[in-house]
Amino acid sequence: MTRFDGRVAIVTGAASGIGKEIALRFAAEGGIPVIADLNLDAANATAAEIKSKGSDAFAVAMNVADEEQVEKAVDDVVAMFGKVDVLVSNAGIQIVRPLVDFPFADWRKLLSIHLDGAFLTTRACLKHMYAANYGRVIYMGSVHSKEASKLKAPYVTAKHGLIGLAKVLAKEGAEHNVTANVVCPGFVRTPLVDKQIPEQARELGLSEEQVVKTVMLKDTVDGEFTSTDDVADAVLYFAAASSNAVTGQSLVVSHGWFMQ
């Protein structure tokens, strides 16, 4: 027995990167990842790379910020299996500007993904998770849930406001066994970060490698970047939950660069 037999899990964002790593690992544990992406050949892609290792996996195409298409591939996944058991919001992009100049057009972008894609996301799953008596919706948070970062207004103001949905989703949620949690993670080498450090190199007048020294892993205790292993550890733990107990809670995962 696994800890996540059977179990269903929709991961938004999962064609790459942190989600696919969380896919990955939980159906390596027994359960059946929803691939759910803006890039649906990257999505079948990695649904099929699951399905080749002998696990189960679905994918689907979604905007998180696109009310239609988030309904009706939740629809569709509780059509095929019956139940939505897990929510991994995870979908997000990066822009990366002085306030002073942040175009509007950005900001209403990046806190539509962020945002609106975990309210989206949620809602379409909670009837599913209520009417079940269980759920486990586990946001992608940051470090920058918790302290800001030059250049990165809408960025830090979503990760601030994930943390706040989840404390309300866990007060309201409890009644129906359905939990809420926020991993928050450090610099994770992703393609998102990958980006980044040219950009920031431009924008601080620092080489890419002082930008990944001074900036980005300054405050660690190690000099490392966080894996994608160690921020889906983590999600697994809170999607394995057995009660209430963890809920409401947000776990930074960062080489010690915030500490609590």
Contents of the next structure:
Amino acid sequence: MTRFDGRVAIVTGAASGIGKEIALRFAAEGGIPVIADLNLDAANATAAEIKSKGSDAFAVAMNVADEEQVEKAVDDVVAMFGKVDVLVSNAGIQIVRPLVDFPFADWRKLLSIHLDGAFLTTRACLKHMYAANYGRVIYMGSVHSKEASKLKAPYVTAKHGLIGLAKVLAKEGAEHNVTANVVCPGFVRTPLVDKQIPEQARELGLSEEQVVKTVMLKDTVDGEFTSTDDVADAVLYFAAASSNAVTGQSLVVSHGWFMQ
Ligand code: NAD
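Previous: the form predicted on its own; requested now: the form predicted in complex with nicotinamide-adenine-dinucleotide:
Full assembly next; the chain just shown is listed first.
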């Protein structure tokens, strides 16, 4: 018997990076991850990788910011597996630019993926979770749910917002045994971060090595990047919780960058 035997988890943005690790680890402990991603080819590849290890997995095309696509994908999952036990709202992007000339279209795009995406996937899953009287919802926040950095206005705004959403869901969901929590990682070496190292270097007039050492890892206790495994550990802790005791919380996983 493993922690997630027979459980079904929708993990958005699970074709890559942190979401992919969460899906792999959930499957390794007996669960069935649904790899919900904009990039269906990459989602299929992740599902195939999981199946090659003897576990079950399912890939679905989903733009989390598109109401119809989210509703349809979640209904398809429930038609196939009869339920959705866990939602990991993880899909996200990063756009770095100073506030003074941040394009409005980019501001809206980022907020829409992070916040509309979290709302739409939550709402679509909740009706099934309430019917089953069980659910675990985990939002992918960031140290930027607690802290600000230059050049990241919409990202910091969105990641702070997810904590508010989780707290409301913790209150509304409690009578249906639905918990909601936020995991807040430090910098993790995924494509999302690899892309912003040269961008930040350009904007801040630093070398890429300086960005890593003096911007990204400066305040960690050990100069280490957070790993996808570090983040998955925290997500799976919330996903496995056996009661409403831990709900409405946010857990920072950042090698000590941010301490509460
Ligand atoms: P990533 O770029 O490796 O993966 C993101 C995935 O999301 C990709 O597979 C992409 O196709 C998918 N995606 C993007 N837009 C989407 C949409 N509209 N609908 C569905 N899928 C979409 O990034 P990552 O680093 O693994 O980031 C995952 C989450 O973790 C994000 O919410 C990010 O903000 C958060 N986070 C990342 C870090 C970090 O340092 N990497 C730190 C803190 C928080």
